[in-house]
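Consider the single chain below, provided in structure tokens and representing the form predicted alone.
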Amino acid sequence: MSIVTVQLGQCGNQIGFEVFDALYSDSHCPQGLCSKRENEVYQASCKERFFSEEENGVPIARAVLVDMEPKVINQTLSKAAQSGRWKYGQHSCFCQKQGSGNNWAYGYSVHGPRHEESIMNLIQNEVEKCDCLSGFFIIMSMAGGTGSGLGAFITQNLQDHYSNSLKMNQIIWPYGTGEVIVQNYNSILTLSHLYRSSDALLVHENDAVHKICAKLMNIKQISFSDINQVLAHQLGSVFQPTYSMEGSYHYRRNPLGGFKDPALYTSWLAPVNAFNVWKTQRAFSKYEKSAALVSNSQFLLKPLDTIVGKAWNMFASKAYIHQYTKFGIEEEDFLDSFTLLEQVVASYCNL
């Protein structure tokens, strides 16, 4: 079963990097507390699942990169070769050289639609190198233009190319204290589209990372590249392979008895189906033991509130909304994007 990954723009390139140099990395490992075949069995399921075949005896990363600007890709792709242990393939990149200007319209309607084929193109040479596509792993960030608004366009694409394969969105949620004046809407902007085309959304918020390397890493000057890894590392100790004790070998989804408390859980999902354990014998990286928790909870409710508050105050004053509508983007799309997002609001305080 393997996975299509999908970069888009410098955040999800550059978070790309680290994320298959981190599989790379644990999987060649030591293999810890393991078997000898366990852990053999674990590289080749790893190997199978981010990275196709070698030439000259180094793994090709299942990726195809996006970027408006050629800076970061060629960079990222001189990275990987200059690393000697995998690579990225020849003919996975799609670049230009006008960027998005951090306008989600701009990605979304201009971008979009002028490079739709090149970019479905590329992704669709990768499937075909894949004897069973499991489902599409995309990259981005919420904040831009590029990675957010044509993010967007190419998860509505799969949907409609691949409606039967998994396709989860990684985003990253920009810093409470703002890093691009119209973050607010690009992000809404995002969420919404997302929400209609994504099966899953797997958020990382940049101020829980950056605390996470101030506070527990104690990294005095922090670095895009610092908080890069740690996400890196937190999707790869999720991405790699698990087995039950019923079958070692066959690495697969393994419910535990644990957890069962119906207090712990919303009222309409039983504890059976909403806790599940996957575990193997097989540390990850170099730890002697690691656990990684990903959860659908209320723990967004508080970032999602503040920034519609905050896209609705700049809206209700029209504030930039002219950036928008000259590519295409009215304000109906706006008002749609709110009232979803308001309605996923409400969901979640009733859980």
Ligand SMILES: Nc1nc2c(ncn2[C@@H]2O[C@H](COP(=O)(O)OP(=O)(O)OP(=O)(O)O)[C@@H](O)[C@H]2O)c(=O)[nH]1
The other form holds:
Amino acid sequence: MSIVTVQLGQCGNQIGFEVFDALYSDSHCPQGLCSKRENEVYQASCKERFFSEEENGVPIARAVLVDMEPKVINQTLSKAAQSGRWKYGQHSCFCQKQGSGNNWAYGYSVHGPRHEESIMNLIQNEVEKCDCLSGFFIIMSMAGGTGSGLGAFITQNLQDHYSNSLKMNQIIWPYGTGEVIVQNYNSILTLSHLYRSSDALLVHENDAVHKICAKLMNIKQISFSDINQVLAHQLGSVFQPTYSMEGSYHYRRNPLGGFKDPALYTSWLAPVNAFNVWKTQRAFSKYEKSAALVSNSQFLLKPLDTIVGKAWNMFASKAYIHQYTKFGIEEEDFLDSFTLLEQVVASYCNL
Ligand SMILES: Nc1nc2c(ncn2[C@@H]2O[C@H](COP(=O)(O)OP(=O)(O)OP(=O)(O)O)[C@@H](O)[C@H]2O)c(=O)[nH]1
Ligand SMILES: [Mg+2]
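Having seen the form predicted alone, the form predicted in complex with the ligand:
Complete assembly follows, chain above in first position.
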């Protein structure tokens, strides 16, 4: 089963690179407690999932790189090529001369329709290289213009063209302070559109990862590269295959039970369905023991409520709205987004 990754905008491309690098490093690191045979199966499974192979044996990331300006894509391509370990495909990039200037509407309404065909063709080429497609990872920030606006547009297109395949968006949540003034507008538009077209949103908060770098890793001058490495580690540890002892060398779900306290689970799911465990003897990265938890919880309520509140305050005074209406995103679209996200906030409050 293979996954095609679509990396969009500066953030999506920079993180995408670190993710593939982490996946590659992990699959070539010491095997930990598992046998040689198990390790080989793990490596083959990782490769099938995330890489295709070129004739000379260098793995090629199953990825499409999209940005509206060339700088980050060029840097990303050359970093991968210089690693000498894996690379991106020769015809897997789409870029233009000028970005979306942190304007969601420009990414969604201008770049989207204009470049839809070229980008969807690149994605289709990548899909055709998979024997069996299990779905798409779409990596993007929600505060800029390209990753967020074009990312929402492309996700919608993927939903139309590949409705049976899983679409999971990796969303980078902006820092609470100190960034672009319209980031809250871009964020609510991204979230409300993805709510309709994506199967799952996996949210990564820059503030939270920054704290990990500062407090747990003691990094003094934290760069995006540090943050992206932490994110890549988290994503790798969740999406690398797991190995089940039962039966033959298959990777599959391995429910072990879960936490005992029923109060930890939502009432509308039976605990057996609410909690799944996958485990493997194979070390992840250089760690013999590690654990990763993905949860759908009230964790995001506060950040979501804050973003919706800030965007609403700006919207109430009509600040910067003309930058959006200019490209076809009307006040009505904003109101729809607010209504939808307020419903989401209310549902999560009642969990
Ligand atoms: N974690 C992380 N966040 C990033 C990175 N680069 C940018 N961001 C965040 O992404 C947001 C800005 O979005 P970008 O990805 O730079 O924007 P873009 O998609 O390239 O869109 P335009 O530049 O407007 O065309 C801000 O919230 C940044 O904090 C990165 O490498 N890692
Ligand atoms: Mg950019």
